[in-house]
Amino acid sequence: MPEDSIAHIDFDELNRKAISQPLVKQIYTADPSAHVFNGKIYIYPSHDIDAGDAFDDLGSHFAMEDYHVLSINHPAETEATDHGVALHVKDVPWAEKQLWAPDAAEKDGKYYLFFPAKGYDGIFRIGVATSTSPIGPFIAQPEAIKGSFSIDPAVFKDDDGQYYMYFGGIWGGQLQRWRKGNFNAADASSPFAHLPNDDESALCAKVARLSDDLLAFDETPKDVVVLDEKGLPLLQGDNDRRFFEASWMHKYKGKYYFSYSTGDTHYLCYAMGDDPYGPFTYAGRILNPVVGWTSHHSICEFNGKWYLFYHDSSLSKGVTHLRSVKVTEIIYNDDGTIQTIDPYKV
């Protein structure tokens, strides 16, 4: 939501109308990745810290230097436990700054934290850190994942035990700079350089199967193609439906649901398919726009119900778009489609 729109919001009234409240209030958290480990919900968000810079489309106003792990025993809880710093950028040998949206996974009693960060060359890559506990502390691998790039890793475990990473984000997430296979540093100050034209196929998120130890890609990343109702790839100019960032994958009744943010138009959308690689057919919106610049989410099952974890800027009252993590239930229709959620009551 643009800065001039936020300036005219009555935040007290907005918070009364909000369908859910922030899970933590002592810090600002965003981009929540929620997982059930050992019967408890653990949430892996990014940590919004005001850098004191003016708002821009590259995210320079956020000094995101560490990760906290949150937990709740049930989605109905109104306050999460903050387990403190699980990983700090100073403990990641290859990373200089900007620990953006992370994700986590568990395998054989070991926990993995996947995260994007900018290296000392100014390029986003994706790293992994490990722990014996879901709350950390996490120990980072000495190098980023070979062949990784861009932002927003989301790791999905399929029913056969195979793990896949979905990732990518345009504008400040640099995905558009990799269109030819190598990083294009030209016009580095512009988030709009190297984007496709509006009448060209939209940039796609990426997916790669992970190695058995979850520390590397087991293949070259592939495009996650989202099709329209005619079976054609969505176009870059289709801003209300095309992928921007914030990939997530979940499975419901045998169908794969690829969900994502449209970024500058502020929708959380989803597409359905029969294979973890897709293609996926656009199916609708999960969440209408929240107060704050963009949306980022996860979807988690708990005790037979499904929940959307998301964020907005209601707690900070829009200051520099500092965000807070929230949760609400999602409802499926009989045909498998998801009922669109309005984040504020009319």
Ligand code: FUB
Second form
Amino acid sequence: MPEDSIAHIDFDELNRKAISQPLVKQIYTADPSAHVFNGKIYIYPSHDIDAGDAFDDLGSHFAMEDYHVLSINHPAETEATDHGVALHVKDVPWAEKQLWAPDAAEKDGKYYLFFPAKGYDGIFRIGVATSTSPIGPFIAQPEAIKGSFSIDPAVFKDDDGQYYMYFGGIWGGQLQRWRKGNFNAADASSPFAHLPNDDESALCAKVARLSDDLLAFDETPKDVVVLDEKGLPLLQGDNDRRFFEASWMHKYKGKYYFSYSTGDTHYLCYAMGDDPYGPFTYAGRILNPVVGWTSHHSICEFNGKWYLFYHDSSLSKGVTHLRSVKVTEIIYNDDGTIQTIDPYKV
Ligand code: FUB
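What I would like now is the form predicted in complex with beta-L-arabinofuranose (FUB), since the data block earlier showed the form predicted on its own; can you produce it?
Expanding to the full complex; the earlier chain stays at the top.
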């Protein structure tokens, strides 16, 4: 739900209608990436703060400085444990600001926090930090991942033990500036410069297999192509369905589900495929718009049920950059499609 349409919302009423409540209320959190490690659910969110930056279409108001890890023992728990600061931007040598949506992975008892941040050159890249504990503290690598760019890393471990990173985001996420392989700094203040025309194929999220130590790309990132019902790539002008940001990958009954946010139309959508590289065919909406401009999620299995971790701005009464993470169950239809969730009961 865009910010300009919140003026008349009765937030007490909205919170009564909400299908779930914030998992933490003492801090603002967003972009929740949930994983089950050692039988417990760990949530890796952005830590939203009000740094005083004005709203703009580049997302300058998302000026986050650190990450906290949250945990719950079961999705029915109403209050998550906040494990405190796991990584601060001042401890990331290459990063200046804007710690946006992170993700985490575990391999051989070691934990990896993947995160985007803007460097001192104003360019978003993706870094990695490691820890012996799922709650950190995490120690950042001295440099961003070589060949990385843009935002919103999501790391998926396939059944064969290979790890893949899905990433990217348009507008303030700068993906459109990398269309020719190098960062295009022209028209720096415009979130729309360098986007394809509406009748051209939409910009795609990217996917790259990770190296064995999970600290590097093992290949040049490839396009995550989403096809329409005719087998044609979605068009850039198809704002209700095309990729904007917030990639996630999960596997259900042997199918790969690539899910993402449509950004300016505020949907969480998904597309299905038979291979981690795609192509994927658009399959529908997972979540209708929430209060707040952004929508961002993860999907996680726990004890045989599937859950959507998402956020909204209901606790802050609609402030775009002060969001709260929530969880609700996902229901699959027999054909593998996902039932669309309304975040507020009608
Ligand atoms: O939290 C900052 C940015 O907002 C994320 O990186 C995007 O996915 C959007 O949720």
